[in-house]
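Okay, so here's just one chain, in structure tokens, the form predicted on its own.
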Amino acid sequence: MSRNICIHLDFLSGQHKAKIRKTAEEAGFVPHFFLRSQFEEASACLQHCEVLYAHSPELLRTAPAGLQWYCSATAGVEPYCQNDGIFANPNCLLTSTNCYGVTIAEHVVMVVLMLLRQMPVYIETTMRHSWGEHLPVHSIYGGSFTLLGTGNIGANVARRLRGMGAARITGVSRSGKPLPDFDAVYPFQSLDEVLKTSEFLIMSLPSTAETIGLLNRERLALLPEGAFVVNVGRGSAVDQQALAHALNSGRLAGAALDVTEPEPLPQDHFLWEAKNLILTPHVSGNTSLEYTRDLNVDMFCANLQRYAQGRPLQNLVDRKRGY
């Protein structure tokens, strides 16, 4: 009997499919490809599959107890960790495709520079057809940055900031384990002390019980006056009302949010009117870049080889921890 793989993704090119077919054939599997619009067809195929490669909680809910491994094509896996009932097989392996570090890091550098060089103000000025005045600007060069989250995204951000001359890069993580891209790394227990000297805070945290509401009103107040905040992790980590108040009062110099709670934001949401806030619609880590798509497929194929050989999978998610 064939060992089947259901693949339910839109970004795959002909070359991607050829690579998956070759890897699957060598590993003793048969891949079946479906577009996101082919939900019913994919669900029917899934009933006879051992492996699913997709990003669709809805499709996963239709999977039988025979599904042994679900490879999520995204880094964010909270939809698969917050409800145990989504897996018919409680022992089904879950992996994430953590391939978005480069594209998200480039987005972070973009908004960091925009904030440091007062682009929100200049954009607002030119929208009024006004020439405006020269404003004081800051630089990555010689700057101090705190990265709340030191995984693939945080490490990629740290390397790019260092390459542009950042003087000090501090990390905050669950373990506080030292890492080569950071001058120092502290555990979450030290977050309050770290925030007191954080001139520029960059957040790339997953959504877990520990991170929801982490940057609350009290912790925002710990940041130095004139500090900046960037969030490319999950919107649930930030008290958005408190952030908007800090921006509108001028206590914070600026912020950039690629993630919000909820998404999309309602048209009458208060964040639209917050001062010096750059809002983007959760686009920092999508699969637009060819590099990201190629790496996504490469990681799946490498794990498929490991799975067929009975070896431990890379990027294995602990569903109880949420990452």
Given for the second form:
Number of protein chains: 2
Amino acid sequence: MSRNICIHLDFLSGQHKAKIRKTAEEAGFVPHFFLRSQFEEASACLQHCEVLYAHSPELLRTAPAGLQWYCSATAGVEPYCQNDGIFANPNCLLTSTNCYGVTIAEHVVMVVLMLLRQMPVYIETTMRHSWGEHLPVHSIYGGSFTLLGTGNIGANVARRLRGMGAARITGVSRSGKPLPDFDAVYPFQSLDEVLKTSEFLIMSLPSTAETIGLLNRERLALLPEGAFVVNVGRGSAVDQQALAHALNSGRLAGAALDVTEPEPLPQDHFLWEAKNLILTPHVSGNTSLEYTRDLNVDMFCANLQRYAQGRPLQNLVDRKRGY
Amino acid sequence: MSRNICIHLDFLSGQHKAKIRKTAEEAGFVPHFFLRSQFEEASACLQHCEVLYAHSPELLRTAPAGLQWYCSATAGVEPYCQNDGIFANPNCLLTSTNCYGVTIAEHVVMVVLMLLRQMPVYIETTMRHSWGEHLPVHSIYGGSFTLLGTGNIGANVARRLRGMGAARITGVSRSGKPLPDFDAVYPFQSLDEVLKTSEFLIMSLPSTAETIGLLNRERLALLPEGAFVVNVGRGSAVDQQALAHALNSGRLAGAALDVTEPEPLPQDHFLWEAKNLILTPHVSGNTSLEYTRDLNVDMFCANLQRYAQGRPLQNLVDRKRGY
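Requested next: the structure of the form predicted in complex with a further copy of the same chain (the form predicted on its own having been shown above).
Complete assembly follows, chain above in first position.
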């Protein structure tokens, strides 16, 4: 009996499919491709598959107990880590796909510069067809940045800030282990101390039990007067009411959120009107870059070879820890 | 009789003045400091000075025939190159101060990313308190860029694009000489050919007889469908009506102008309403960064030592050529 792979993704090109097909056949598998609109067909096929490559909690819920590996095409995997029986097979392997570092890092550099250079004010002035005044600006060159989260995204951001002449880049991670492009990395236990000198805080944390509500009212109050906050991880990490208050009172100079709680943000939500806040609708890490799509497929194929050979998978997620 | 320097600038700190005073005294000069509001006092003092460090065509017009060197604190010096007797001394030396490369390059990286990532659309959506759709984005990583102007600004932009993974950086300069961080540099004579493959054009040209109207309707039409244009040099280099037409018709995907003709732009100007156009009020190169101010003073002091020793000045401008 053949070993089957169900693939339920919209972004695959002909070349991507050819690469997956070749890798699968060499490893003794048959791939079956479905568009996201073909949910029923994908689900029917999935009943005979041991591998699923997708980003759909709904489809995963229809998987049989025989599913051995779910490769999520996303970096964030919190929907798959809730202990609610989403996996019929409790021992099913779960991997994430951390291919979004480049595009998210470019988003971060963009909003960092927009905040440092007061673009929210200039944008508002331009809307009124009015030539604005010269406002004081800050620069990445010579600046200090704290990166809360030092994984694929944090590393890509650090490299770019360093390349643009940042004077000091501080990381905060679980382990606190030293990393290239970081002047220092502290463990999470030191977060409160680090925040006191963080003029510019950039957050790229997954959503886990430990990160939900991490940047609460008390921690926001530790940031220096005039600090900036960027979040491209998960909206749940930030107390949004406390953030909006700190922005509107002028204690924080600006913020950029690509992730919010909830998403989409309702039309009457208070965040839309917060002062000097750049909001984007969770687009920093989408799959519209060819590079990102290629890497997504490459990472799946590399892991498929490992899976076929019985070797440990890369980017394996501990479903209890959530990352 | 003492040799005097008139300094008419607002951005100088106490440390800056101390540095200028020390350098001047060692070179046998006495500096006299005035704020921009002290025009009459500065002009009276100027009558006894051989050096002026300022950025004021109006003040320069009141200078005596004894003025030997005018150090403009700006990078652009076109007001001082008009052949209308602005210099009482026809042999007075003119220097520019190219200290704005870092801050302008950060502005360029910001607007490049804003255009590649469709921020004008997201900003408009956000204004309506509406969660937008995912739009296709492009990246600096793997991208191709043409830099029209490869001086201090162009070099700083190229270094940053290279650091962020740009695949190809093409320069266009007067000489066409090879430069670090550029894959190729072509002379101005090749401009039309280069434009045909320029997906992203970044302009940082001074205003001279040769650059006025350079990006005219015909040359804009040479750019590929969906190209982007950024201008941080001088507004006179671009045919604004042709640019607005190319944007509004969708032939160009977006543009960012920090310089326009005229400045300020009148409230009823057609540029305010052009599609996917990011307008900023000539702020990319202001003196609000400490780094920029320090470098401005450092460059004046280094040139003052050269001047006192009778050595050739750096950043000397040929007033006939205009740069």
